[in-house]
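One chain comes next, on its own, written as structure tokens: the form predicted alone.
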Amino acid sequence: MRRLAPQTEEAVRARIGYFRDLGIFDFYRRDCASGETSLADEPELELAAEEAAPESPTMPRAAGPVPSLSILEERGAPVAPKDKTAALEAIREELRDCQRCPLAKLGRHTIVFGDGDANARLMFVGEGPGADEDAQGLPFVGRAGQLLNNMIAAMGLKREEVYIANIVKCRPPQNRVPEPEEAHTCSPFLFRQIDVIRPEVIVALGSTAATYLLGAKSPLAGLRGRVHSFHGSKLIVTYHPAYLLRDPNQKKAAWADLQIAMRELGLKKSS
């Protein structure tokens, strides 16, 4: 069987990056009428032969089991340290003044793109800026935030030293839950951020951040506790810092989830 052009299969590799970056994971096979030799007809593109079935319109897509297609697992080539920040203001610039997603007429002054060391070996990713952060352009600078660089301190470290964001990069009105068109849209730059950075370790903060990064919904409770993966990196799930202010009684619970990231990253228990 014959191989793609080299043009075309970066091409595929682009295209399906993208659409696996918004949560689709299923593809569907297309006979050609031509007798040209379709996607899945290729020894290192065979494809699921089935249709992706819809989006729910209230939550995002469950992530399936990946098809078998060696190019799914790859990652680009590792950014050199001296070009991360480069690269992330690369994206930076992309983004620009965003109107991808309605977020960006509902409100919104100023795109909060991310904060910290471009070289992290840990990084914390939320659900979206609050007013503060819409105001200062930086994330996690309120209240939470302050909890958050609590939180960051009692594991030995500085916020300086790590790496935040969110899945979205504008400010939901009223500080609602992102709806998915607006995640799936956004959450791709989020993605590649991580890709530059790379990560160790990630903490997702809170419900929404671990659904739009493992790319399914299931309860805190069922996440926490154990070490999963996205994009090479390992990832745990605790609860974010809003959720604490709210119920204190939980942070005992969110310390045990940072001394598994601890734990992952080698650093030593506060005494």
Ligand code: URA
The other form holds:
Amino acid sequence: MRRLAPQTEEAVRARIGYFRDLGIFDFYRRDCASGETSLADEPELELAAEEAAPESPTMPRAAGPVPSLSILEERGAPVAPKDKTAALEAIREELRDCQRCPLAKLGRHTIVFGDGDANARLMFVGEGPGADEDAQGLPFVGRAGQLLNNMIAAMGLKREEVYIANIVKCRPPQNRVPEPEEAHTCSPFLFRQIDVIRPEVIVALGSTAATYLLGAKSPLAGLRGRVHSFHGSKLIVTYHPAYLLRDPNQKKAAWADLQIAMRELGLKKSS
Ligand code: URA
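Structure of the form predicted in complex with this ligand, please, following the form predicted alone?
Whole complex next, starting from this chain.
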């Protein structure tokens, strides 16, 4: 693989950053005539795309193309706070009546894009919409959502101050876990939302969120209690609120995880 000349690389980065500021996020690769170096030859770009969805026996990659060539994963081109809402809307607009994965035809009524402050310092990522979310088009509005609201309030924050989204934006039938193909097809849109919002801290709610944000499946117990990273944000893993509703004994452990998030955000513990 040939590298771009340093000045060309710099110019390409600047140009992509400029397009990103305009709300344009998709870049498609085109083969160049021999002797020229294409974006596809850029090792860092290929690595970034691989990192978004690594191949593993438990997480097969989706068959189709990755929706965006994510040079943006390097976070080289910040979006100005005033432009973040527009940048998120551009992603929402691109999804339209999404038919990219099987969930589109498995009974979903609404695409649950995500909700909250585009400039949030804290973001929560769940698994996928349930029946209430599918009906209302908003994440975490059912029983698990009420518990999440309480968790957010316990941190001293308002729901409107954080951003909430899911690994998949359409309801899996019978609330089953999203299939790898569905998660790999949908999650790049979530990653782009994260790249726009750039939260300081992301809290992964449950195993599905942790698996697809960290790029590997591992037992939740081994992931909790530590600070991971995702696209430059600190990533903390905790139990899914639906699991806490089934096993309230784990709420204490979840609160310990949220306190790690609070520490990273410099939020004071309430007495
Ligand atoms: N469970 C999730 O993972 N996400 C929601 O939005 C609601 C319930």
